[in-house]
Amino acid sequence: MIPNALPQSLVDNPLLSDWVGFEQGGRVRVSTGKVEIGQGILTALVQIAAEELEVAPGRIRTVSGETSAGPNEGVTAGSTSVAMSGAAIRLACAEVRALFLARGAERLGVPAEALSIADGRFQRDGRETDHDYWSLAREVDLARPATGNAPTRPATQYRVVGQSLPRIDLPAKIEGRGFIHDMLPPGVLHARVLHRPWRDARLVALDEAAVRRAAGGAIDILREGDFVAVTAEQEFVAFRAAQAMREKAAWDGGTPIPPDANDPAWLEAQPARTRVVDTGTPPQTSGGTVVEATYWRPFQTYGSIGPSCALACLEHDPEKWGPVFGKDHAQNNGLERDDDSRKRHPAPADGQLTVWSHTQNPYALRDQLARCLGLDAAGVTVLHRQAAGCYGHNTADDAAFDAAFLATRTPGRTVRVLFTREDEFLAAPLGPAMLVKMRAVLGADRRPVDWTIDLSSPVHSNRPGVHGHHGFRSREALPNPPPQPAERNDRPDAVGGGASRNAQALYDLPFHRMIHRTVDPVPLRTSSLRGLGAFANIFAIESFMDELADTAGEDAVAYRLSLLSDPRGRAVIEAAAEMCGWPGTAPPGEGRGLGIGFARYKNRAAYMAVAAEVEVDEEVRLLRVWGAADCGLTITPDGALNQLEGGIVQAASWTLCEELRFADGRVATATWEDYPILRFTKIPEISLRLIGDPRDPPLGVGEASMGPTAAAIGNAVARALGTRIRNLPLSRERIMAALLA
């Protein structure tokens, strides 16, 4: 039996073979179900296997996210990669270290102790003896489960963890052949979906003969049901005939989105399921000052630069891939194989599908593919490339299974889709919005004595396999749509929760009550955006937690510190407000101001202290943002300052910018224009600083900056107005709202 110790990707994957192999030329194989979605996870786990296998990084291939060749270890999301995958790598290369050094040891006739291993090479004594991992490959068979007996590497013969290594997916992405949207086999068929404008949209009506017109060369239109596509030999006339077919359609039926939809009020009014959840003890006395204050977050889209495609075909020769992408991709991305590991996995049989995404979970998109598609789950193989990142639910399951239907259509060719950006905005999952009330009740000391949370929002996830809906828009338009959940219920808190993540402040409160009320159903496709409920969450605490010191007529740090016995939260909290010179020298409401922010992100993750500086007079201008994290052991601080700073550039645009519209029944936001984001011109200097202790585990970085950075900036601007605004985003029609009021 595995024991319960090991982390739960052995537990669910416990072959070392399905990890680690040895293969022609000096490679190492490494295995990995998180995929590569801009947060440099690739280079983090190459370098755990590098320093437990004791060779060079550049030995290691990585192969990352195939349904086909690699462990199922769920989905990437919720700043765990390193903590989950990372963990299994690091206890399986330790103990495939150990079988091999037994090995060699036996046929040396002396002591495992008595050799070491240098980039691979078996030595004793400093002196070479002949035997390395490939010479004993044959020797040894992986196909065994890991125990976790094998001891890992000390943190203080670290060579290659906690350095900064070059991110070993750029070169293929700076010379422009490290996307899927690189991918143009030999006889690639262009495809172009018509996504229906709202659910249960009818198509009642479609010029297709002004479609034809408009595309200027031979087109294919499928139409099953609501479903529509064009296809092509050529993208331009694809994508003239979709651009067409917007134009022509007629749609009747549904439920339209209202056009209040991005009001606090139209959520309010929604019903609701509701639960509570009590923490600590009730005060025995009524009596204190009470401070409330209501906070909301709108509906937002994940606004990924680089829009969603799909490759997928039929009775595919994966041989025929060889040369598509140049050796270097190739060997990043396990598209080049030796002998050996095609004889490990063969190319799939006639009949089988193999689909090209850029999912954050291979293994559910492959078994709901088949699910929808009415196939056998081993008849379907979903291999993961690498897209522009979207760190949240985006359309890139959408574009497979449109891939998918349509090369079950055209079996032998391989049909490429590509989405548009208006057809992003469109289709996209929406980060849900959420309505946030805080209550405090101030005993004597003028400290909370009780404290309340009410927070309202929609569901937080509606990935595909998720609440047992397939999860993909199209299928909802082809005939015989399967059945929607009679009801959706949110991410549950032992996971790290949907709407309530975050909900729970980590300041020593002695009695903390979360009403969580889940608004259900919605005539809005929602589901997980960066944080999930976490961004809107911390804002609200510590926006909330400001109110309370000037309540209390306190420094803002200065109280947050009084209510936080965690020795490494009070450690960011401090540090932030030494690097920003806290609390600066603006009087409140001179038009510049100094706030801050903190969380840890899960509670369980890193910790996050932001400070910001602004400057307000019609609008918000974003001058300065300092940051302190304590994410435990940092395998890359490159990557990990990198997470960091690129929340905080998102938190700002979703703090200062982004705010969806809805008109006709749909998202009336097209463009850039309509939707805008941080621009270049916009983004701050940002100075980091890296605290933790490498003696303690790493701890996820990714999402950890973004709450406290939409904190740190509502602080900072209502400092500066010497008024707060509670709505996001902070856009000059409501600085000018608050200037007027």
Given for the second form:
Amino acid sequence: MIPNALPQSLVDNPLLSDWVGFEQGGRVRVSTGKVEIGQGILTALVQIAAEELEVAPGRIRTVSGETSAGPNEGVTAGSTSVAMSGAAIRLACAEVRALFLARGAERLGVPAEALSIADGRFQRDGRETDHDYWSLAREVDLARPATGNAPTRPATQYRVVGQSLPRIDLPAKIEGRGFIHDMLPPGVLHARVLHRPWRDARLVALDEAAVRRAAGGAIDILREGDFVAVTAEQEFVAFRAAQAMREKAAWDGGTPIPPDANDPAWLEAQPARTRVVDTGTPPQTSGGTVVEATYWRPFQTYGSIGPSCALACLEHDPEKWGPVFGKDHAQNNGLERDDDSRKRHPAPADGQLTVWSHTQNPYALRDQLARCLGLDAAGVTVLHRQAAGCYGHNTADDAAFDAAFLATRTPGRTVRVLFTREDEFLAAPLGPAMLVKMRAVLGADRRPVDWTIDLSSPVHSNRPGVHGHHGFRSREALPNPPPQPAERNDRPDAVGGGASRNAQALYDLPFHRMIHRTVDPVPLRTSSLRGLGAFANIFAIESFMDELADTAGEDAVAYRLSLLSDPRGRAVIEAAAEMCGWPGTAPPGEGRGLGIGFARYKNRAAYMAVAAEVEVDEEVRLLRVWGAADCGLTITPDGALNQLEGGIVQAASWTLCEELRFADGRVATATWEDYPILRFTKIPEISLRLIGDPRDPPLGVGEASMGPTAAAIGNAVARALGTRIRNLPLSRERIMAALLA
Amino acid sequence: MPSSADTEVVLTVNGARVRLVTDPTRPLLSVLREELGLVGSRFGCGLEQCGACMVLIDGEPEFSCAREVATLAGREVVTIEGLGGLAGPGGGLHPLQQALLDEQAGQCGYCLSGLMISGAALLSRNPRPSRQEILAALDRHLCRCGVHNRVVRAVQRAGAAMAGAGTPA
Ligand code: FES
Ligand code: FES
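Alright, leaving the form predicted alone aside, put up the form predicted in complex with the partner chain.
Below, the chain from earlier opens the complete complex, with every other chain and molecule after it.
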């Protein structure tokens, strides 16, 4: 059952009008605080609203992530958007529908039960009445708090939810439109920022004359403290200047990144705060077979294909936007809404700052910008616009700060900042490395009686506002930066954990100990990368399960099932095993193998089991991947499959290819050549099955496939090689080393 | 503002003759986006490493992010905005664009402009490509969201549609 308790988003944004409105031309506005980051969230939310209001999805216009207009739902992350925003929209729309039906019934002098709704029109006994949402809109005041008491439509009668509605943003995108990068208003000032290579680095020299020569056009160079930006009327001139600045700048002081920072030994040697969480009953007797293994996930990066972009204007003059955001863009069904946002926020008063950003948290961004720039939060408007895929804390907020700061230095002009590809590596938040040590004692029945996961990792969140810190890279380079927080603590387990996410194995273990070492401080800005600690923990736990099964002399699937009473977990493992033809026919250690991995993301989102088949000679060839997922009710099945498959590809890339390098005190990875990701010719064929029961509540899918994919590949490689590589990535060098060992 | 080093370059973009006076070393991508308002070709790296900026130059898929505009005098450039026109008169969507919609082959969509260019070029010489041929033709492109297999299916579907409709390949 889907419960009807008031979800947090409705508690925080109680007015029905925060969520729904009826507009001219038979349109419905549905507002959400969640933002499209490539995951298809807006499409899913449109479906939920269309279902409850009983209108065609095409009538719905979404307003998303605008601090001046929408509900505040915090950050869009962690596969929670459908659960959070969807729950609020479902209840709000159901209540709006009930209010309008009551009003219609009153006008017609019939009981509300006599009325039904067809695409927004009110019908009585299947015949049209003269009423619809729009004709009654002025008679029903939606500026009232939601009660959550209106009945929602029963899942068995769903007509839109559960169908694969095509993505509402895709038509514009296949025509090459719809991105923040395309906002090029006349007179825009193009800016590039020179980001510091390491924390607290001091700029000791910059050959400005050389930069101007290289630019080949007029530029301005703005220097304040150790912050440097170049602006130009033409983007390619700013681009050239930025390339030259990188080469012509000399840095000193601060805390350079040690060259061996991507080595497990370095991480282990850093200061850490430790906590221990025990569950279950410690074993009464000692003895048994001890199995131990240590796994490593290096520092990695999200590597979005589009560098971060932001625009900002102090005293934004809406007239400027005419030709760029004409009706063409306004038609994109929720993608670009500038005509309307103009109406909603008339020309701001003097000193008003408008920022266009692909941030994951428009409200937090607004608050931190206001704080850092000495503005009143009411004077800052953040408008979300879409960018390339976002897979964790990226440089979107940094770009927004850069644009906002530069806008305060050039009032009246719209400043457009684009990150360089190099800075997308060098200056981006890093996906934290993790060292995971597993230990189990097997009892007489060869099942664990004692189980310890001991994990070390820097914090997995440094988003703006977290740790009481602004979180903007450039603010630290400007004069008088606010002090760094004395301590950074990782996300608590209660909100899904950071490094500890999925550290608790879902298996039936009589005693489970988690030792969590928060490595802090580190001279690196580590932050959220898709799935946070789940990726490394699941890789470790599920690799270890195979190692235990080997020790026990049992089949890896059968061994898991013998330790798993959760029926939904069992079902996905059984389905994946069946799909891949487990255990296959390849003899172990002869270059080919199947592997399996399982988890329930966050131990409360979707269940997923993944099987992989690999061939290994000098490197790993991923031949096929199968997956079975239980996501409960899927709002958009095709969207869920798309997300799960995308997660498999990205996780395969992390597992096989990716690792940042540090040298000369900085992230030495600067281009895609230094950071290969999985390319088309390496992509396996992928088969997926959704096996959830639509009567179960929807469970987040965005990150569900990633950990199981890493484990499945790792286990398959171990089978193919006859020896196990426990450090990621499973690169050619590591394979060669394992073969030689 | 023209400077003394600016040169005149005349080329064809999406079927229209374009005359520019600009820095001859300026990247084609910058001309497309800033001068011609053709913002569908994307900046991803500026280093010919990701494929987001791919355009057709005389029918061949080529990176535009580092390609100096002066080298394109007299050449024919087609961008995502002009892809529909390639499939025949009347404009509309190229069969590959339609196939991408049919296969829902996109997540963030940032890589798609470039991918469609390379996909369309492949289909124009080989309307029935195998999976391996498609993968090879798209290998200069990066997609971080992982829609690779959907794009492959879309290329196959578009090829079938083009063959079925008798579209000149
Ligand atoms: S932008 Fe041209 S290849 Fe990346
Ligand atoms: S769909 Fe996002 S990069 Fe390809």
